[in-house]
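Presented below, as structure tokens, is a lone chain in the form predicted together with adenosine monophosphate (AMP).
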Amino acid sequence: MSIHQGKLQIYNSLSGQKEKFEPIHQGRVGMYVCGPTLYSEPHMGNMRTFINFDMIYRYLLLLDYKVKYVRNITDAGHITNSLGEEQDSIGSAARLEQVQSLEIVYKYNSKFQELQRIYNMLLPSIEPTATAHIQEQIELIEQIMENGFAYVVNGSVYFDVRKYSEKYEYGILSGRKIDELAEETRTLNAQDEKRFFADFALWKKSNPEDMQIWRSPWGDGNPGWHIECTAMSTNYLGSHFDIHGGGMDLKFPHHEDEIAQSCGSLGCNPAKYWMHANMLNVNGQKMSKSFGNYFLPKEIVEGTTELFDKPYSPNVIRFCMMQAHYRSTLDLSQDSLDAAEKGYTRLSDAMLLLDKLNTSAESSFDVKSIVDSFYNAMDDDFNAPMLIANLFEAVRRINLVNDGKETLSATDRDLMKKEMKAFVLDVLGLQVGVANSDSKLAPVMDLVLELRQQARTNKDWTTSDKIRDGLAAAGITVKDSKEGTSWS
């Protein structure tokens, strides 16, 4: 067991408190995160949630846990919004684009995979799709029916919330009380098939316009949205696993209903720790397709969104996101991105400098306590903004050593190098030295600068000047200093 395990505290939405993280099986973690519904390109808000869980996954890996990270792809079924209304968004997109449903999913999944690369996200261990797990969903529904918590009406199956509430607590996660729900949903229509307003669909009889239909013991239809996640999470992680995550907006009804389905079929809450990442806002309002206040993750990198007057590198955007705690809302503004660009460059420069620092016999400051502060920050419910503040204390010291005002021993320098790399590259998922908006340019620039260096070594000034002038004409400035050559 790694010496760093055993100190992590996680805010559990189920208890509303920070709790010591004790995995069900020592040294191993099973984590399920609700993935995207791929009826369109994920927006920056969706990406914030996935990037936050990427950071959480990365820290668990740094702590040397063997993590099985499952993040699904919703490619089937009816989507229920917070009012309980059902919309088949994939089907609607397919009809609009006049293609088949899976073409829509395939198209937007390739975009999503590309975004994961651009934003330097680690791939989950498995990305299961709902359509590949229809059988498991049907079996779970059968089990819920056998346990007496569901009923069939006209080819659809509904979860019986009142019956469930006799044995379990509906609202255990969201704190919603059935009486309050009645108030909220009073105005809803299309409730007629349900025995009770809070009941939700496990299986929905097909409509003539449905693009995808499956056979079931109750006739042709589609699975409910919530049952998809219950089937995929428990199929890969077992009936009770460590962490279930998703965006805050999924707490109710999606996660509440997942708990009800798991208790109603397998007899237990599926996850020990429920984690919810907060929203990316635009001027204080949740970024959302339906509000029309969204921008795409690629637009911000390419500088094509009207909101910002220049492009930002994925590193700068990630850094900016990491400066907000995952449980806090974040508003991406030009000012916050500009500040992040400066901060990220300062951190990145200091890390490059660390390699070249002169060392002394002894350090004039306590490196170990700085390194400990990195772990302490992340152990406190993945406090990435605190980690960044502590990394800047390291940056301040590195600059003082460089100015000859502090000293650093070789051993301490190596320790600092190892741990800063671990936290900046492996945990925050940043790359060093690519503040430039186009990260694809970085390897090309490395090559060009290497050729220029060769020309200079050969005293071939014509070629080296040609390269420099050509780059200048393309808006790229090359700077030579005793630390090496840099470009911007």
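Just so we're on the same page, rigid core means the largest C-alpha set that superposes within 1.5 Å between forms. Numbering follows the first chain given and starts at 1. Source: prediction; values computed, not measured. What changes on going to the form predicted alone:
- Once you line up the core between the two forms, the Cα of Met145 stays within less than 2 Å of where it was.
- In the core-superposed comparison between the two forms, the C-alpha atom of Ser40 has shifted by less than 2 angstroms.
- Gln9 is not among the residues whose C-alpha shifts by 2 Å or more between the two forms once the rigid core is aligned; its shift stays under 2 Å.
If the structure you just shared is the form predicted together with adenosine monophosphate (AMP), then what does the corresponding form predicted alone look like?
The text that comes after this line covers the one chain and nothing more.
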């Protein structure tokens, strides 16, 4: 057990305040995060949520918790919104591309797995799919019906919100009240089937055009949107687990209805702590195709989006995202990415420099307090922006030691190196500093710099500058010094 366990505070959306993190089982954490729905490639806003929870997962691992991280994949096409409007997103995409649903699911799952590699995300412990858990969903629906919180109409099963509200509070997570919801209702598909406008589908009778159909006690059909996550989370983590996370847009109705389903079937709220990552803006506006600021996560890396005048490395994008708290809105812009690129380079250079510093008998500053500040930042509801600010204080000190204005003992240098590596590489998930020497780019860069050095030796300054400028355009900085040439 790490000495740093027991200090973490998490903002719980359920209570609306920060709470001391006390896992249900000491030393172990069960965490469920809503994953992608495979009818299209995840957009950058989706990736921000997944990257933030990757960071949270990484810090829990650093604290020595044994974490079972479950992030689902929604590959069942029947989606139902808050008030019953039906849309089979996967089926619609399959018909548009004139392929089967399974082809759509496989195509976009492959793209999502590739994005995880590109953005250096750790794989979850388990990545279950909705279609592999149809039986568990049916069994949960049967339990909800047995407890009196659901009813059947024409082969479809609906959750009875009014009946549920007699025993439990519907809206406990989102703060939405049924009376307020009534004002938002409108004429929707299947509205005439439901006893109450706020009731939501647990199971929907199939239509002839449906591309995915399963058998059930109520007839052939498709699962509702919300029941999938309830089935998968409780199947792998139990009826009551530590953390349930997702994007802010899922708080209502998805997460609210998950709570209702768990209480209605298992008698308890599924999660002790509910966490929600905020939205992504691009150039000051919500990312939307209608605003013309929509792009895919791979486009910004490849430089194929017209929103930015050059490509950015996944490390720079990830670093940029970490400079906004996960509960705050992040505005991604050319300026913020350029600033992140400079900061990322500065941090990477300092970590490389740390290995080369001359040491003294003792340090002229308190290294332990700097290290403690790393933990203090992350213990404050995973405050990555504060962590980065504290890392740059360490960078400042490293540069002062290099300039001979401060001193650093060998022991403190080793401590700083160990903890900076832990927080930059293992928590923020950046591939900088010591990672550069192991990268596949290193042998290529050795060859390029050798060619540049030959040009300099031959006083071919045009070629030398062309190589340097070309590398700079690709986001690679070349530095010449007395000790030789280095890159980052």
